[in-house]
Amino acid sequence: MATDFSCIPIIDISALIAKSDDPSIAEDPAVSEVVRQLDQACREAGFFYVKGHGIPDTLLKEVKDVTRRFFQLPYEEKTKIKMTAATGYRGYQRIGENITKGVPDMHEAIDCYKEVTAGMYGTLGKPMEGCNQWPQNPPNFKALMEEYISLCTGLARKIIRGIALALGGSPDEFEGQRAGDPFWVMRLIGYPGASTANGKPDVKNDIGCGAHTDYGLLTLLNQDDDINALQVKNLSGEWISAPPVPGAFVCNIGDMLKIYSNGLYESTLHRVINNSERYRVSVVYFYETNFDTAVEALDTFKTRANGPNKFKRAVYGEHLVSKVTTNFVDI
């Protein structure tokens, strides 16, 4: 809720993608323009679209199509990969099983996380230990999603390098102990359409996903191209629509980046209401810090200029576990 923004900006990041690993990236005029736009978007809205990101449109469509095919399966088939605490909170949850601030969300989903082996993060990581549950049907599901996750990880890292520059740091600010070994989360979500009465949608404004902020650094949302459901809250309390832009990701910053930026960048409240009569699919990838990282404000001239540290140090893994273990009913 940084400002009274009225729309979500679209940023062409192709120059940043092309130069992301160039040692002289900060001196490139085209990159500097992308960095300026990222800084403005993160300060004013905490949300932005990215185009020119390099991930093929065909792949963006295919992951949504395969996700939709899974959700069209009979309930008994979907629950073969049912989420439980024993699976490290990975797998399928039915409509209404995910809750936001105590209220059931009107969506079904598959949750996937970076796999955590026994003892990998000690006691801190114990609740998240496990392997992802990939459905056998559709048959190409696992291979496709793992390819997609790899590409999203690379893309998010490049955007974060631009955001590091926007905060007045070096492009490597988030490497090493901060996010050199980034945790990731992916949610494959299906939102039922509004029911119909007399051949017309019966709009009830059911909350597909309640108002929340994201937990980590950066979110990449791949949403259906023809259904408008995502809403972002501005400073005046207005819900601003974030309609689909074909071929573009919707990006937003999360709680950990809010801390790193010392409050310069806001992890903005957002929600989903699907008033279309059609089923909506979204594939959401979350790029996080290292799991066991203690997050505190970066030491850059921009963060220092924003006054003393505004937030206590937060361990990302603790933040994630506190959310995951309270997000579901009957788990």
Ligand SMILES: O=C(O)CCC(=O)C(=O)O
Second form
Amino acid sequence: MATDFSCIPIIDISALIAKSDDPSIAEDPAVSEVVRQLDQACREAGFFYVKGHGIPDTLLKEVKDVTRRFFQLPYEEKTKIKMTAATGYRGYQRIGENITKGVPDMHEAIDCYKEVTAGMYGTLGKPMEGCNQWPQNPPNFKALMEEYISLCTGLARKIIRGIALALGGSPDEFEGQRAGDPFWVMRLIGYPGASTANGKPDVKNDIGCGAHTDYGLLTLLNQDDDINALQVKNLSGEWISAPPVPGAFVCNIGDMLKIYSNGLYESTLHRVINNSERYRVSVVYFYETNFDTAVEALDTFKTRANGPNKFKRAVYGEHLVSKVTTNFVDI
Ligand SMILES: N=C(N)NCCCC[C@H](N)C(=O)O
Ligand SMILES: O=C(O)CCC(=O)C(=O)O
Ligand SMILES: [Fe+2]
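Having looked at the form predicted on its own, could you now put up the form predicted in complex with the named molecule?
All chains and molecules follow, beginning with the one already shown.
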């Protein structure tokens, strides 16, 4: 449940990282303090920063630098890995191709998804079937991103174990059928500076990405240092800035975790407006449930105390497909 938060908390999760697979995790005082902070942040804002996460700063920078260099290439080069329905919505989309609530977003991106092989999830998974399309240069682009995805998957799993405890469940609540085989999405995104987007320097407020919620469990956002562009909506309808905190990820709750928590945790609306003159890059990793799992409120004392089920059960893959197949113009 979002409140009138005015800033987004920073949580040092190092104790949780150290103990996440320890059988005594639930009794560790330092972990309990992290869990308390996660619970508070998820209830009040649905957004928080994490530091002490263990992913090297050099890697956070490298994935952004490689992304930035890709977007500097001429359009003809970028469109060699064009995203279409036939590629399973994987690949490059130009500025204005992604639409949010009917309005074109002022960003370009490479979208990647966990591989879906033919017939893997029957008709449900058909639109997402395909392999990712990676740029040829630098030659280690694919390997670098796969390494990053693997580290983000491990990190998100650990944070989700903490969130399971925060919800009054067992740390294993999201293993197995729920998210033991987590689907993932990664978006490499570029937002032109205000002047480039408009052709003149004085016009502001072009929407880099319109107000939306994320679709799955937990998002790990690695945003450019020094540019303040991400905004998060609080209960009063005010847009609160989520400025970059170097070395930290911005984390936020997705629609599936809202359902699992029976609305105790909100998937908070957020948007991007790059009013700076500079081109902004973000690398966004989305940790999701199993593709074909049906999601409904967990049965823990906290979710039960929040009253009868507030949301209809949802199948994550259906939710994703309904978004992906309506998110783009002209493809
Ligand atoms: N996989 C995720 N969460 N992508 C978020 C993209 C948000 C913009 C999209 N046009 C929308 O309207 O959802
Ligand atoms: O670039 C950002 O800061 C946020 C992007 C985002 O919200 C998304 O891709 O879902
Ligand atoms: Fe988002």
